[in-house]
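Read the single chain below, which is given as structure tokens and is the form predicted alone.
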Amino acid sequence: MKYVLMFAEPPQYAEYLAAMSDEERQAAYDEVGRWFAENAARITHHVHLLPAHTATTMRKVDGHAEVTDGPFVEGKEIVTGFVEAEVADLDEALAMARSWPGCPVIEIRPADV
């Protein structure tokens, strides 16, 4: 069964990363790289998104399309990437998510394919 793990970054996490030294930040990125390597057999696709300020949102209102800059969601947590994984069930998807070393918020959804 396919699940998508969406990684969301609260503002505090972005500040935490920004406060790291280059070496600390590289170590954190290396840890993420190891997570991808350890889960490579289950990951069927993944994407790291560019920062939220690069987003464009189109909203259909009364038959017209309104296009605005910025992310659709006005919440404080910004989706920064996602992984599509082939796993047996939600428990296996949750186990993957528990071992994720990056941002602290992960939304897990089954994918209808």
Given for the second form:
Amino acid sequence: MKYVLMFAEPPQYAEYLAAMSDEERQAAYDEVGRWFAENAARITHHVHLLPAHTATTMRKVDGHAEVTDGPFVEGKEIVTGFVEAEVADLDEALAMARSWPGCPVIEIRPADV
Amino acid sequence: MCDDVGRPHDELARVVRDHAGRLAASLVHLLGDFSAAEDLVQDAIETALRRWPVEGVPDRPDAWLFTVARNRGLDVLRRQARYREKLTQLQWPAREEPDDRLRLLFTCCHPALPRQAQVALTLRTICGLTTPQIAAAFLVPESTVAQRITRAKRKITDAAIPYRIPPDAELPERLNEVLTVVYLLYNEGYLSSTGDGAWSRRLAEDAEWLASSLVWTLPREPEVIGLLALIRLHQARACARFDAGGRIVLLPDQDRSRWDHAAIAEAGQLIARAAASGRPGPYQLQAAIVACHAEAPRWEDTDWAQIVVLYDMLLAVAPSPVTRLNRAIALRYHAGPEAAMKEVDALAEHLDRYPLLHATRAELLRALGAPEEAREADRRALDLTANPAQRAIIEDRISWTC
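The form predicted alone done, now the form predicted in complex with its partner chain:
Every component of the complex follows; first up is the chain already shown.
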């Protein structure tokens, strides 16, 4: 079954990363790299998104489209990337998410394929 | 157990309950569809509840239920070929798989489902309660319960929540989820916030039954045994908890001859069996504390030193301000009211909205010779509690000491 793991960062996470020393930050990135290597057999697709300020939102209002810059301003947790994985069931997807060493919020949803 | 107070037992409901879980489990196992299997069982139970009182309970109630469920299923699913094929393969008794029902319980209590849905689904699917019964027990509208159950079942199917007992590595965490739900059911029944005696008793009995099924299937998990012991100990003393007028009788005033001493002794053996594994946990420790009370021949004989030690261990594995408050109450009888008061005062900030904190303060203030302040604390406790039994006790106390 195909699942999408959406990684989201709350505002505190950027502060947490910023507070790290260069070596600590590199170690954190390495951990993420290892996670991708360990799960390579399951991951069918991976997209990392550019920061939230690059986003453009189109909203349909009364039949016409309004384009604004940025994601919803009130958005507290911003999706920064996603992974598509082929696993047996939700428990396997949860186990993957549990070992994810990066940002603290992950939404897991089955993909309708 | 409580027949002496004239509570007729519903044997019919018991038969249905004992078989519903196993039936649902085998149907889910073979159909692979949670929702369809559960509907079939509900239908069969409703038919049984209608017909058994008229026609008598059949010799083999389980086989009867299974046949009704299967025939009904064949009617409903005739258009769906892949189910029909599977249904015709069904035989009763199903393959000997003692853990089918347990798998169902773990599915109902999956951490991806909200707690309230876990509780509702467990009651409905495994205990065989109807939606209106669950709604009555938890004082929520029927439509809310129905919605929770529908959403949860849809999520189980759509998100592919697996129907299985989790692997060993995940078992402790998942088992915790299951034990919490069983404990919640028991508390709801025992503390009876609804005020309806019949439903409360049913919930308490269902929780005891679930706990004993868990022990039967996972005989080496100390916390499972601990939970069963805890529930058995509370149940063993349940008869003496209320007076003829339905008022709570406090522990020091209870008639200990009415306790089920055989059940208390058995619970003691359960605790010893759990302790032999050398893995103490919150349920085992709570059971041990309740056992100290239950095994004392008189209130004056209570082993308070032991109880304080057990609370210290409990605080080490599961720290909580309510546990600290309970320890403070024990400390009063072990080290005196001053020592207890110091502890209670330290907790006042965390538990300001908790009625038992103020009721405890009132008792201690009275023991320390400050009746005015004690009355004030009792009034504060009264403002905070909605439970009618608790209110009655505090009101009594205020009027006595006026």
